[in-house]
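Quick heads-up: it's one chain on its own, the form predicted alone, in structure tokens.
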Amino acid sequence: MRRLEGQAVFVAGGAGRLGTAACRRLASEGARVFVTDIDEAAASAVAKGIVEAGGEAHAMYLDLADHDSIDAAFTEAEKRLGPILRMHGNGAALKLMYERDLGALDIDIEAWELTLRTNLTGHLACVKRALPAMIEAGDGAIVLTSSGAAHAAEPIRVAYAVSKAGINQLVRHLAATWGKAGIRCNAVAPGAILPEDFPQMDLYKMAMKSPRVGTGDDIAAMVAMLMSSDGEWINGQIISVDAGMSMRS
């Protein structure tokens, strides 16, 4: 099934476990993919793999904390692919999350601000760059990556959780404001996509309502559906893809 035949898709954060899977799935559905990532070599490798498999893909450096970088990437994407009517915002400051994102009392303000600038403000900047073409076309689909951390609580990673909660509200705002103009915006909230040797994997397996652990392909399948015509009547939703770990309404 090729539900995205000929669609130009901009992916912010297209390398790494989830980003790579998303780019490959979108390309397999017929999309022409513009892969961007702060790791330019990894983005290029993803694009090369898509091309070798018979698809169309291009790659470029993108730093979500740098608005000039975002503008340059969109300009190049439009030059190569034409109007961008599909966008997937997936990038996040994961290194900061693991190394410096502590509780409210202990986190340093620089880490807090850079996390929000990357995970939240950077996605807003991408949206602001993508929206005009979508509004003009009367057609657009934006899929952002949220997290179970946005609706849960833990004693650390406060900046990451707040940034993802902000993504959820950004999604609702965009859907409420431009849904009548033919633009959809949703988010996927992935569960624990972890390697089998992850130290706390047994605890995660106990929480999952599935006989197996998740993969990037599970998330990518939802991203592709939301971008396709199969997702035309879904707007403003935060969809948990987590093997029933959250079970929330």
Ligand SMILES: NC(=O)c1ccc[n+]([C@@H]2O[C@H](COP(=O)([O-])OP(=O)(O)OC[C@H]3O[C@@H](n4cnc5c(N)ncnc54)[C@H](O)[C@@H]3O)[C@@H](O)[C@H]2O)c1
Second form
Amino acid sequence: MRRLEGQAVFVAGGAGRLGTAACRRLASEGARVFVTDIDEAAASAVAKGIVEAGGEAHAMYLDLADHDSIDAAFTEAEKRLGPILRMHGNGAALKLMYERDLGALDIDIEAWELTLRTNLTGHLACVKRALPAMIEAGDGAIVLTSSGAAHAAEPIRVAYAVSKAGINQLVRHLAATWGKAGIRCNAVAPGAILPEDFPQMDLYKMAMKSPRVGTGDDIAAMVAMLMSSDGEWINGQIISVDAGMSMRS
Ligand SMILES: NC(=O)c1ccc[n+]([C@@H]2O[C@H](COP(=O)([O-])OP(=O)(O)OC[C@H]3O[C@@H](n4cnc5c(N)ncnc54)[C@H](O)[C@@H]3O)[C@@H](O)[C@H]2O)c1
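Just the form predicted alone so far, so send over the form predicted together with the named molecule.
Every chain and every other molecule in the complex is listed next, the one we just looked at coming first.
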């Protein structure tokens, strides 16, 4: 399927597990992908792999917590690819989540603020930079990345959960405000796409209503669909791709 032929797509945080799979899938559907990440070397490796496979991709450093770097990356992307009408916001400070994101009593305020600045404000900054071109074109598709944590009740990772709940509301705000102008915004909420040796993997596996574990490609397929014309009538949705893990039983 080549549903994104020639489309310029900006990916914020495209070098990790899910970001890499999304960039590859978007490129395989014909998109010209601008891969950004705080891990510049990893972003370059993703772009290189796409180019070697016959696609078009570019890479650049971007720190979601640094708005100047977001502006610089968009400026470069527009220079290379022209107007950016498709954007995928995926990056998140997960190391911070594992190491310092505790309950409300124990989390240090600096960790809370950096989590929100990276996972939520950073994506707002990308959206603010992307919207004018979309409005001018009367065409835009934004796919952000949420998590089941946004609506779960958990005793840990409070900042992460709040950041993802914020993403959900940002999605609805953008869809409600710009839908009539031809701009769609949705989020994908991935299930546990984690290494086999991840500490809670056995528990997660029990919650999956599927005979297999998920992969980055499962999430990437939804990202590509939401960006394509197949997703043209989907707006303001948070779509769980999690083998029913978040389903109430
Ligand atoms: N894998 C899962 O089970 C799962 C489940 C639910 C939600 N998610 C969400 O999916 C997205 C991708 O997660 P993943 O599992 O691929 O994790 P990952 O750690 O492999 O990827 C995260 C990416 O974000 C980048 N990043 C971190 N801080 C950044 C910053 N300040 N600026 C720019 N980039 C930055 C990292 O370098 C990395 O490439 C995240 O938004 C995460 O919250 C993942």
